[in-house]
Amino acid sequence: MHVEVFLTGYQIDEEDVERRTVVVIDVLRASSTIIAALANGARAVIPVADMDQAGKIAMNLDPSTYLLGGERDGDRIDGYHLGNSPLEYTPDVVKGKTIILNTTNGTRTIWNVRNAQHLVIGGFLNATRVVQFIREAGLDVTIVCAGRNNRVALDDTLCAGLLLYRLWEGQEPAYVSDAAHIALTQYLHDRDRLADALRHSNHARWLTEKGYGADVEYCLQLDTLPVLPYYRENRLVLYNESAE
């Protein structure tokens, strides 16, 4: 099984995802929000690239069936029902609803890799479930870190490294890409103080300064929501509810 890693979601070609299992990681916060929404009973999450696309989809849905969620500069978009905080996506809010989600980094990355053979969403919240799926699928793998504003984000890189560590059972193969080696090496460097390293990442500090410190703590939890968001028919659903 060949594994490729992209440390940002900025430039990915079609051949990087075709006939492969693709894992998109945006720990802070789109991945964590999607995982939480589906775990808490949302019917589906539709990731979109921009506000225009979100509006067009919403126009074709019954207003009672969907919620608009998303952020710009970390804060809820004006006129949207929800922001990009996983703590907002509680069962009483999202159960049975379709979420149209529009974020700066995460949903744009998902949209860019939507032609993968299998496309799943990963984070610390569901790391073990993601690795399990990768092994079950048996295809070559592309792990895509959404990053932040087209730059590398430590939180996503460390999560990618964790997935690689578990997938390879702690033993780096003889031949890996530079990006995969970087992600694994960074994880090995920080794993004994992982939560502290994550809290001190640029993105985590920025969110905390904006008042989203509780989101950061939530997103750093390991394996608390063992569900798998799976992309099918332009939306993310729980894997056990999707058709092969």
Contents of the next structure:
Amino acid sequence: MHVEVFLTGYQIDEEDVERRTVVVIDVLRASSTIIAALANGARAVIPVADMDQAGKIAMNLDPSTYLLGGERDGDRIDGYHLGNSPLEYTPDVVKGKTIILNTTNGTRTIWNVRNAQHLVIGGFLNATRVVQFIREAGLDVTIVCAGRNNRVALDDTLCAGLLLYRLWEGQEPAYVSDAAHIALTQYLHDRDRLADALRHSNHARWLTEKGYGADVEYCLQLDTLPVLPYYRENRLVLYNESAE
Ligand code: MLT
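Please supply the corresponding structure for the form predicted in complex with ligand MLT (the preceding block corresponds to the form predicted on its own).
Every chain and every other molecule in the complex is listed next, the one we just looked at coming first.
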């Protein structure tokens, strides 16, 4: 199985996703919000590339069935029901609802890779479930870190490294791409102090300074929500083996 890693999600070619399993990682916070929303009973999450697209989709839905969620500069977008804090996406809020999610890096990256054979969302919250799916699917894999504003984000890179470590059972193959090697090496470097390394990442510090420290702690939890957001017909839903 060939594994490719992109450390940022801005420039991905069709050939890097077609006929492959693609995992999008945006630990802080879009991936974690999507995982939490679906684990807590949301019917679906529709990831959008921008404000326009969010508005158009909302216009065609019955207002009682959807919630608009998302951020700009980390804060809830004016007029939206929810921000991008996974802690807001509780069962009483999201159960049965379709969430239209609009975030700066994460949902845009998902939109960029929507032509994958299989597109799933990964984070620390569901890492083991993602690795299990990659193995079952048996296709070549592209792991796409959303990064932050076209820059590498340590939180996403470490999560990619963790997935690789588990996929390869700790043994790096003889030939791997440079980006995969970097992600795995960084994970091996930080794995004994993973939570601390993550707390010191640029994005975590920035969120904490803005008052979202509880989100950071939530997103760092490992394997607490073993669900798999799977992209089908423009939306993310919980993976259902029998439907695929
Ligand atoms: C994003 O998609 O850019 C992030 O999830 C930003 C954030 O932390 O809200």
